[in-house]
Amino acid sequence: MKSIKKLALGVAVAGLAATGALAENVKIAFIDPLSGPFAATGTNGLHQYEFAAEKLVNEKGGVLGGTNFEIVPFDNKISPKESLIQLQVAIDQGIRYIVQGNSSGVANALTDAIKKHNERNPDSRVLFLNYSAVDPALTNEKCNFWHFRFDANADIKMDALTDVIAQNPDIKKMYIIGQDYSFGKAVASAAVSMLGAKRPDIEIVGNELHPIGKVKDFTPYARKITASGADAVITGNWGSDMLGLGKAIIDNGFEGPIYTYYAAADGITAAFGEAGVGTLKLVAEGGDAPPEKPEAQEYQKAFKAKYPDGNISQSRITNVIQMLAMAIDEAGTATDVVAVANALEGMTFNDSLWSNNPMTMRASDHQLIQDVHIYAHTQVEAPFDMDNSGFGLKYENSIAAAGEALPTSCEMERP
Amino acid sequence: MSLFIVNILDGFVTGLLLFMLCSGLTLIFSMMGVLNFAHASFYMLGAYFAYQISLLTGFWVGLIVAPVIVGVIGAFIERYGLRRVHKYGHVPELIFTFGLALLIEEIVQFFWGKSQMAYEAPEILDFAAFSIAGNTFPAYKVFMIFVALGIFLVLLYILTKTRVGMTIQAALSYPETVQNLGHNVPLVFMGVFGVGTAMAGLAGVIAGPVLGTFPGMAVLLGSIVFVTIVIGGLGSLWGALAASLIIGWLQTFAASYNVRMEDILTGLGFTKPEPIWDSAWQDLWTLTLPQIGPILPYLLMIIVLVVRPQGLFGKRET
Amino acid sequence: MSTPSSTPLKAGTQRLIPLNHALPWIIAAVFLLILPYIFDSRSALTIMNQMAITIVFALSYNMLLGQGGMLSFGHAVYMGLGGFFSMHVLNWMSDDPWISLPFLPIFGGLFGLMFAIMIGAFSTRRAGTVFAMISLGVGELVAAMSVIIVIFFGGEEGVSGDRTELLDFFGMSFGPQRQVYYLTAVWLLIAALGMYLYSRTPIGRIANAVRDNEERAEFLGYSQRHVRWISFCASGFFAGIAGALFAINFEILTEENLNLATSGSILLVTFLGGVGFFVGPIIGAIVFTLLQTVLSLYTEIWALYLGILFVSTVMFFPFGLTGLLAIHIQPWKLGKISHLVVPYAKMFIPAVVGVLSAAAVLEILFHARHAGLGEEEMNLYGITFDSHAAMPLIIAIVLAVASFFALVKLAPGLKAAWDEATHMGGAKQ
């Protein structure tokens, strides 16, 4: 038994060492689910990172005059515990940049662990580039110097969404429904307070939470929504909860808009198909969709040529890669993450790929302030559709520098 | 009132769908004494096979062929897997089916990937059968009701009126005696397992378009199926039907009626602490019925097991 | 073949631990002491800590399954609750600490014990399916509660704390990983020894009797219900210790620590290692942690391999990996282990080639199906090739089939050698 233990550990650690002994690239650890129920989202994100690093950095000569970016995938199985183990493995391999996005629970665990790690081990500090976890707490009470968020957080998106809803006089009754956890609650409370401020005449006819990932059939919820006489629905649901809820509502004959955060890509666009046209709306950062700029079209075509089953579902990934490259060049080093973080902090970046939107990494809380758009689910020609379904997102409204005015409770401690 | 009728119908559909899964599982349990943890995985296989077949030939061929394939796979697994483990006892059998459930989920992901499949109901059934107070009732759900009721009647007929059914019922209670009378009990077992899994497959074919076809679909339904047959009484067809309907309605009504703990507590004379987010009781005050809806069956099961371990309709203890 | 469950407990003695039984523990202690000098990277320490926690958890699970015959689908509840309570104790004390970190697991154990007493009061009334289903129900309820009762469980973010905020322990702050490793290792030894001794007390042995024949134990004057309850409580105590160790290592507890997936995986771990042996769960925990943490760095379909390994273990080696090792004890004692060397050596190469080529078939198919266009190139075992071409797949299949036939061909030889090696006396008639 003892020899087995030793042998097995030997194999394990030899393996860890072997992967660590590669060339001198700037390595970026991608810690997200690559197996399990959320693997589709994770794998698609990984492809977008690899593609962005290749096209936008390495093919343009790299950083610091010739150093390439390398994305190193780590499967966290969407588990906070596994994420922390993989974080240690990544740090051991000399990686100084961590990207993660799926699940605010994992992001919370990571940001906390990275903060403690950086305090206890000043010689191997790492930066956490959060590209998708939108729990507002991460840039408010739980903020820290090592965490940067590139997606618009839930409050910012709701701010933009309610700006658009406020302009629609047809909406008199609103139904809010979401998953019973921090994000679902954040969406609901932001919706209530912001609608109350911008359109006090809108009546909230329903505001409820359902258990996350446990509802088999959303029909009873759809019946309630119809019975309430709602004109529109807001939901922060994602994954199969989004699809189940959306389909049940539409199947029940509801025709008003359903405002969502995550009703696209990873099979969801294809599964909604024709049924979602005219009702599904989506709030997100990013550029025009379908893309109008030739660079953007070319980039997306090249991506689809390489990953026919993939989607450019998170255009912010290109921002992460480009802004990190800029920050490393500005700091003149990829190993001193404090210098890189200082360069990122307050950085203004002109996204020349998707649109010409300027965006700023707000220094006070490390939240990227950018334009936020409302898209509609509709027919879109290939290759700009999603899930190769002939359907995709079409740009409808835009709020410039959304959330710029929203306050933050972050008290940043700088090293 | 009209919403109440709609909920009755919705709960009825959910209950019948659950029954299609439970009837096979309860038969398998009562014959072999093993709770087949992988039962919902056969349900998932049914949906994926039907999806794949529907791409080539349309929905209706899949409806017939997919359950047959699932049944054959089920019989094969009984013959070469379960029977092998059988001699080690019930716990390894149960653990075998537990491992099988994990394995089937991985195999499904290996072939079909991790995304949701665009498996749709046939166009011929894609219309509203009727509507009550603005709530439409799709024709497909009416179709589901008829299929499930048909299965129940056929099963009831086979089990009580035919020779095969008699043998099965006898083998349920006295396997050795039946074996001594010259019946091939292992073959009966294999047949029951095959038919049971085929019925799970059929449930998958029918439920896939409504509840979604994705790798998590088995887990989502997995444990609720056991809960149902345990509540109904292991081995009882009527018990499975009753428990399925109870759970169908329980879940539908729990999701539909927004009973709030706040109202109950205020009614009992408590005053709500303000501001609520500073109170240690915040979670109790903000609790609603839909929040706890999905766990009600588990609560019911624990109560039933503690009070009446043989279940509502069960004759013998497990 | 001797019944595996009696093998590790065979030498009946008066004292609890005779000297020759103490030796393995001393070796284990020395081994744990020097281990971090061999593997000193941060991730190796983290993985070893994770292993130690899983070992304690799996051993406590085996007190139910292996020793008590109780199949639980909700054991994560006791580890998780023990962990959550420890974390709250840690946070509560951080302003004004009066103990140091190494004593925190005692709290975890006590809270695990408390919940085991409460839930065991009704769930252990019956064994078998009723117990299994109640454990499933309780597991599901507690997991659901963890997202509803935010004030205690912290919702999906969970509860986190800082382990360095308690009193220093002989100058150790427990910030560095290595200090935490030694803390975990010491607790691993304490808990394992505690559970080993428990299995040798009269009450531990009665648990075996109740597992094997309830009625007979009743006739001997033991209430089967009380025996099960006591085993259940002891198991809850040690699971709570594992939970506290988790809290110390990861400094965060989330819903994941309570859910059914965690409960299910500990069943897998324990069975994989072998439920009939005290060391079974230890081996299971080590193999499982390596598969989960290290294999997943190399292949996306690690869970598929795990599933195959698990199902084939249940089918072919129902006594687990330890059972596979334990059947060699008899030839060893007969002094005939050498008879097996040649047939094993003959089978070694085909077996390795068979496993690797079968894995290659899966990897190539998976890569061909799921990789991006223009990414036909794949790397396997240091060889780079085009996964969409037929040739590598054919080679892998041919190799797999060939080694399978080679194994089938060699099997009778092994069987003969095996019969010979386990046969008492001279050559077989």
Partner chain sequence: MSLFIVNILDGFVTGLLLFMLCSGLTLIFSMMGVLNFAHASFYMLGAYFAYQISLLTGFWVGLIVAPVIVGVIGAFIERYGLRRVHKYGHVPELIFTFGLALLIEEIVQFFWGKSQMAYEAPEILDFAAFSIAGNTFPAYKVFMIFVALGIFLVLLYILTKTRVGMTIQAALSYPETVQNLGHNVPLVFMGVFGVGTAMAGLAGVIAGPVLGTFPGMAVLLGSIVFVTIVIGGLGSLWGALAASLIIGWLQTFAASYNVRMEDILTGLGFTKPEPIWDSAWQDLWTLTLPQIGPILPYLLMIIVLVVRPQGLFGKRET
Second form
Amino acid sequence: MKSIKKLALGVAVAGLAATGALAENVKIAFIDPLSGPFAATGTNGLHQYEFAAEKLVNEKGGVLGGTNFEIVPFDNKISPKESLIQLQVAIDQGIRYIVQGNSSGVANALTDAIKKHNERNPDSRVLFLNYSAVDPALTNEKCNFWHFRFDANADIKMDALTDVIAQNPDIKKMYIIGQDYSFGKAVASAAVSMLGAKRPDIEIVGNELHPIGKVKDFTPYARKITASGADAVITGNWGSDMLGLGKAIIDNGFEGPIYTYYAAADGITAAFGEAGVGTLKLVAEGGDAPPEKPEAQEYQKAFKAKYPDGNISQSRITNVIQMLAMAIDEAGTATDVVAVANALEGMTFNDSLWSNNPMTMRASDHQLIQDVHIYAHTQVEAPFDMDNSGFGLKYENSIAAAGEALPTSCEMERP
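Output block for the form predicted alone, input the form predicted together with the partner chain:
Chain only, nothing else included.
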């Protein structure tokens, strides 16, 4: 009798093995900082990915008729070298989808490594879904078939920012400051070029870079900004560097606008509080802030219920999850990443939680074309504030399909 039961169990297991491919989760490696000075940014991003996978895919039946998404975290300590180690660990675990966003230096290392790996290992290829690293080179001279960017790149965002700045006659002098790596340099270069084209009368009274993640006291930088007579500041700083720089500038008496890329959430909003009102501006993809779509409101409320100290600070994360799910279903496979990439190329996405306007993954360079907005730091009622602070973002300006007309130097090579 025991033998019969064992035989029956063996048959059942064999049957599951033969037909149970759907039971295998689609694993997505999250490679970002979960320790060190940028841990708050990485941890909040991880929670947003986990929540999006559960709510937008798994609870709706998964992909391919029943397969769930699973987010697997890897701490890269914001180090390109450590990121490459974690990438190999993820590949060795059979993971075929990599998401990363914090630091373009890391993204540049990953995209090179993934390209080389895929050329050498056609049976274990992976896709790089870049949700926040915005160095323009990644979709220009360094573009490749395996990399897709879901955020607007630094040039696209600067194009939007400088459109707004150009309309402000009170700005005569501009100070540019950022982190000393590829993204900070890209922001500075775009600011100089685009201000020169749109407002050649604006004088650049400062243009400097500082070490990333190492400055403990930004007071000397703030004093130089104040002494320069600048009417406004542009910075691409993020994480603790954004907080330290911004607080020092305001504490030293600067009252003009500070145009930023990442001055929100992860403790930044709470730290600025009332001091940031009327000063901090932010350029980002997304939609209305606070959100107007009922489904977006419910999603944000549910996230806050699960992560009371967290923030929905990167709407692009939900776009990554939803568009990947669509591509897998269209391709009919999660393991053939070439087929999934072909489905992502040129995809028009109409179902974003945050926007009523379509987004398109441009096939020529794998840059998502979407609306970009300018927001202001202001008082916001819960649960749509950030850091449970009573402050958040308010929509001010919008550029539809931002970057659509900007050229790309990408020469895409497809397998």
